[in-house]
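Just one chain is shown here, as structure tokens, and it is the form predicted alone.
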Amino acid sequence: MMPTNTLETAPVSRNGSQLGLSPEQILSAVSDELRATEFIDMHTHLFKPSLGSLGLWGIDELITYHYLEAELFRSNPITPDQYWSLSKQQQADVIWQTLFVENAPVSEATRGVVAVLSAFGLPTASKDLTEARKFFASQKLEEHIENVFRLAGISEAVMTNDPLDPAEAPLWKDSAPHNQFHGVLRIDRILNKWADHWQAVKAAGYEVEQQLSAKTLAEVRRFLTDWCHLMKPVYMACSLPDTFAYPEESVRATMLKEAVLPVCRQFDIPMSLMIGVRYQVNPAIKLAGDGVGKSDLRALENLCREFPDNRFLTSLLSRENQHELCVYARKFANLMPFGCWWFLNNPSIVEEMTRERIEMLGMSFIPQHSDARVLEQVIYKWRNTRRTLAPILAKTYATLAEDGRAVTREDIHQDIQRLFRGNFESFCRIKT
């Protein structure tokens, strides 16, 4: 049997044209290449080890992930106030008992935990978490990260780093580089909540005020510039509400135009816009309480047109916005759609979105990111991606072959490398 990392030469007819792979060979080749390719996880909430305890990992963090907390309140009479009064381990025990013992874990989030336990050879139907807790307590973080990345089939992860997070910012001065983690300058507090956070920027030594004077904007640019030098981010990023508009008379629009995008141009990095969140529709359940709304994408159109020298990574939370995003990506080369974010990261929707993107954009997009908040989540999230995308890509190539263009193993290899590595590296201009 041919090794998975060896390109297969297509049969050649007497006139020298390639006959290509059969449909069965196509599916096999796609599956092999997806397994063999180390992906770049271009958006996570993970942290490199030198950022200390910010990084979440282990069974109790997996079980108390906010996706599962939302499910808990649908299946257990416990109130949010009662739940938040419990310790982390007690919370995990309640969720495990409710969602994994009393019910079959068939949802995407619960099934993901099962996949993680299985990947480590741990029991998936235990009555309690004793064995799993012993296993994770025995792990050394650096070695555990390497093992998790190997099981997930990723070579690198892109972090989310907030310079106004009082727990994170001080750690960067002594933070050691790590070849498996890239930084991202997250600026939600600057763009979305300047009135609440401008004093933190001032306290850090920058002469800013709440009102956006020319001097304040210049100082915000200096703040972002200093953090770019320190963090070396591969892009800047912000989550935005479904009401996001540009242009408009607002602090956010002014800050974006006069401070953020100029610094992105200065450092030649994209701006990542993650649009469509309706914050805290149910504040009682905290992180689990955010919702989704359909956005007016004329804001994205206006940004791409007004700032042709900026590049925009974009992920939209509403399913209803996905076709429009593809249309805009056809019109603006400085727009890169990426991932199936948050509520969209379910196989049925991933399939629909990925087929639509291939049909409209070819292979010029980034299919997925994990959005992982807990280290081990990358295992099941990328397993799901490979499993879901294999038949989609195979069907795409089989249809191409039916229409008269032979498909080779090299075609498949190049496309999968492009989708899961090359498009990100090229758009962010990362030197390999």
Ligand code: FIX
Given for the second form:
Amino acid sequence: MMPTNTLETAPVSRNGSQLGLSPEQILSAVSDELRATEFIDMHTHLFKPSLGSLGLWGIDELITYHYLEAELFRSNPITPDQYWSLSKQQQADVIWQTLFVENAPVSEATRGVVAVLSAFGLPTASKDLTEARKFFASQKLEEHIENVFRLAGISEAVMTNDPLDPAEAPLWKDSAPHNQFHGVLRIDRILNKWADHWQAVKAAGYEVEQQLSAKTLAEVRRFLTDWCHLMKPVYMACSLPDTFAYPEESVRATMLKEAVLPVCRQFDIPMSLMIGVRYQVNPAIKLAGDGVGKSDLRALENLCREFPDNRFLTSLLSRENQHELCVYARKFANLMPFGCWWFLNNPSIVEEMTRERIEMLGMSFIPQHSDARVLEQVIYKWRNTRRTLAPILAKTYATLAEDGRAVTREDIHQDIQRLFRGNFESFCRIKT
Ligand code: FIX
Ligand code: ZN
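Cool, the form predicted alone is there; where's the form predicted together with D-fructuronic acid?
Starting with the chain above, the whole complex follows.
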């Protein structure tokens, strides 16, 4: 077994430089460094404890994850209406029975629940959820978060915070900061649904109208500025449809140009564009009802070129857009590709996306985020990332060595730090 830290013991050449690692040493060094590095989970739907019951955790939330609800309806004749009429526990029971007892849990999302149960030493093939419920009910949240982050190998999680969510906004005034959770100003209701939400901004004390006059745009800037002072977001974010276009004669394009991007510049934070959602293709299954569409990335190209002083974190939902995103990232240093989002977060696609990113961008991108909605999901999502990426990174370094450049443990250490921490921290100007 290789010693865990070979930085000191790497063979050195006569001139004192470290000789390279062998292919076997490379794989074990990559696995060791992935295991030893605490990642930053830069996009989740988790909440810091002081935001109260917004934070989801425990076995019933894990099993009623919308990914699993979508899979339930394919393997059980229950209708969505019948399912929505059940209690949370009854919903979890029918999903457990269908996807974990009557069928082997081989999908990415079902296997994830198995991995979480296994990580806590709980039975993974029980006929019911009695023992799991007892375990999670006995956990104290703060301690549980510590334990879950340790098991997941993450130091902090970045949240998704909606200043126009009536359930969340009032909690921010007195909410205590938590050093393992960073805020994000999520502005879908402003950019995508202004007509439905401008009155909520007005009710909050800002003199806005539905019409985007200069006064209204100035007040939207004041609204965003006030929330940036309160929340201290590491970036602003918005999910965007596959039809997203820029420039265009639209509320969204005007809001972006005249309100959102100027405030991002004022606070020196990136704007996260998550593009490619076809919302509610099947409304009957609620959150599970969103689909995917290929986007026209000229919108992204125009934004990166027109706003060189803004920085754009970008995740695209369509597999067909990924290669173009790499090409655009080569053109614009203010564009940071991140993650294998949602329907892409499956090993078969993560491998393809990560390899093409390394081939075209070196280590100048952010490989993954969890998108976790339930606390314990970070355990399986990051376990899967380490398992999928280890051979990809090892092959990358072995090929480099084959082509004549010795690879050292320090190379690997630095790159993994950069991929899973440094790129995010520097793009968001986070001081460490
Ligand atoms: O817009 C988003 O942040 C998406 O990630 C979510 O809306 C989506 O439901 C999700 O959780 C995907 O993993
Ligand atoms: Zn998300």
